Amino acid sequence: MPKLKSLSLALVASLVSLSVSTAEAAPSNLQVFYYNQSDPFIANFNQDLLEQAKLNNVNVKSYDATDDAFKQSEQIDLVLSKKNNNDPLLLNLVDTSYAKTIAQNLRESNSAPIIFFNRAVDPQVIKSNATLWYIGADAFSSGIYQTEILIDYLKSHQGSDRNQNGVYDLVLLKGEANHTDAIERTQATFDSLNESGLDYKVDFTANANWDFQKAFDSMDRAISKLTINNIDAVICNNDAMALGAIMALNQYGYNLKDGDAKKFIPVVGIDAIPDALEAIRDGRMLGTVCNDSERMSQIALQIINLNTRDENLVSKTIGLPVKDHQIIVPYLKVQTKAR
């Protein structure tokens, strides 16, 4: 069974921590709009944000759209319509095309930073108003990194072609069909596999929509269709789906905690949520890619505290490049190393 590579999780435990300056006068309120707080990554981000806000004397009011674009638009419109409201906003949109409407509805009195995060919006929208910012990560690079973890494993392990048919037989579980991150992560997977020189086939693919249960059901169908001996690896666009796939494998005695090394099928995800890190530690999951929610929440509060439109000042403060008010937080690989 895989054994944790000590350096990899040490990196997650000791990610560069950018402390939010308390020398700046922190705003008393921050209004945060989430697409769905039941999403494990969003739940993790919210926890990080609340911890950082407490340290900086910022009161956080959050709104959960429960993946309902109409509900979220009403929530945002209500806040923007309040004449005396000038609280900074942090926006994780259900429908990223709504960012244009938000930008158009801003009054001159809305001078506080308005920050879109995690779900990429049209860069032209960010350019349209100097109070707008975007904090996110490069979805394409996350797909490259997770596939590199898998490729390294397959190349270094004899017998990883489990049915010895000369081809690596893969299952691919994707996010929402039209979601930019799902599209880019999936394309990066195919690009990386094609460049690797490995012979492979994607024998089963499904849109499990970032969801644990949908991934469990999809993986169960994959096993029923292909049989478990004809699956060499599972690639998932996020960790929630990876954990759902692992749970389905568990039903067949595979990928159990500290289980039989012959009954391990490599599964990779993206986000480095706590449950995925635990699965990596106990050998149920091969690897993930850290989407650094702590760093994102820190940067958001730094921008709010600075209350500036100067991207050079923001760049100097956070230690990352800023271009057209957009900040890309790097991913990190987190993986196991087999005995």
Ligand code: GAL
Given for the second form:
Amino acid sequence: MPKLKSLSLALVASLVSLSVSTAEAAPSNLQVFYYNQSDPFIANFNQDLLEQAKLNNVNVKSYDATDDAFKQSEQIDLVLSKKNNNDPLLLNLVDTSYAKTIAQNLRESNSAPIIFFNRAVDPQVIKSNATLWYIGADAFSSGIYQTEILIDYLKSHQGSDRNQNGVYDLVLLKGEANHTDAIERTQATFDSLNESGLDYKVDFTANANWDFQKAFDSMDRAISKLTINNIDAVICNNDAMALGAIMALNQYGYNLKDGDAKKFIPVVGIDAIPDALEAIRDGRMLGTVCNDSERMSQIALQIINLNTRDENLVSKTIGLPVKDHQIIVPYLKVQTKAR
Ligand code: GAL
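Given the form predicted alone above, what does the protein look like in the form predicted in complex with the named molecule?
Next comes the full complex, and the chain you just saw is listed first.
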């Protein structure tokens, strides 16, 4: 055999063996740590994830921290301290600063992807180890989208300044005080309102911590304080709170299913959870923005299947830009029902 040919064959053989040894088999187990599974958006994400996992033959074991940071650190530490553990992890942290501790505790043998999602973690932590990834969304744009939905409605509906005082009187229900999504969505709401040229006043605001019941209580207080005739619209940092606010309005005969159009106060949320989509369909709610949990869970499974550290490969596979192992999934405006 000519020398050149045998050399190139040897090269091919060594490349083949190289690719065999570096391309590890896709893992078949996934461990997921949720901050709180009673949060409807998280419960919805979990449904999406289980569907994706089934399609990919991946077994999912999940842990619910019930919004308790200490409990979650114990759950995570127990898994990471198991010697032979090399399952991929999906982490939705109660306390995002715990990401640093997790990164510091990783061993050489932890080669499978570890993916943070939903709650933004420090980008420096993600950069500190090539197995780490973050899947999130640009919260600011969701605040813009939901406020645009409301502004379009107010501008196109005569009589939307219900007490005709020349000012739109608003109620604003926010998520957890220190949560990036709550801060950015609220800021975006103010920026969009200021740019809209509408005269508005936020007459009542509260942190209802993403929660249906807390939002119901807050809205009840808002109505008692302002009276129902002096509220023109309700903006909520998420759908669970929008649905709680709607329930409070229902007590006053407002925003009922297929109800009187004169007894409708526009309420907007974010997430597009199934209950909110139903409320929009039956005329109780004005609109929402899709926080795309289906796409996020699909991307998580794609990274796990690739079992790679290569962000160009991930970017090509998922069809989205990836920078420093951070993936930002776009929000989608959800069509509102005209009232
Ligand atoms: C947000 C979502 C909220 C809540 C929160 C929890 O992205 O819109 O509904 O689930 O995450 O971190």
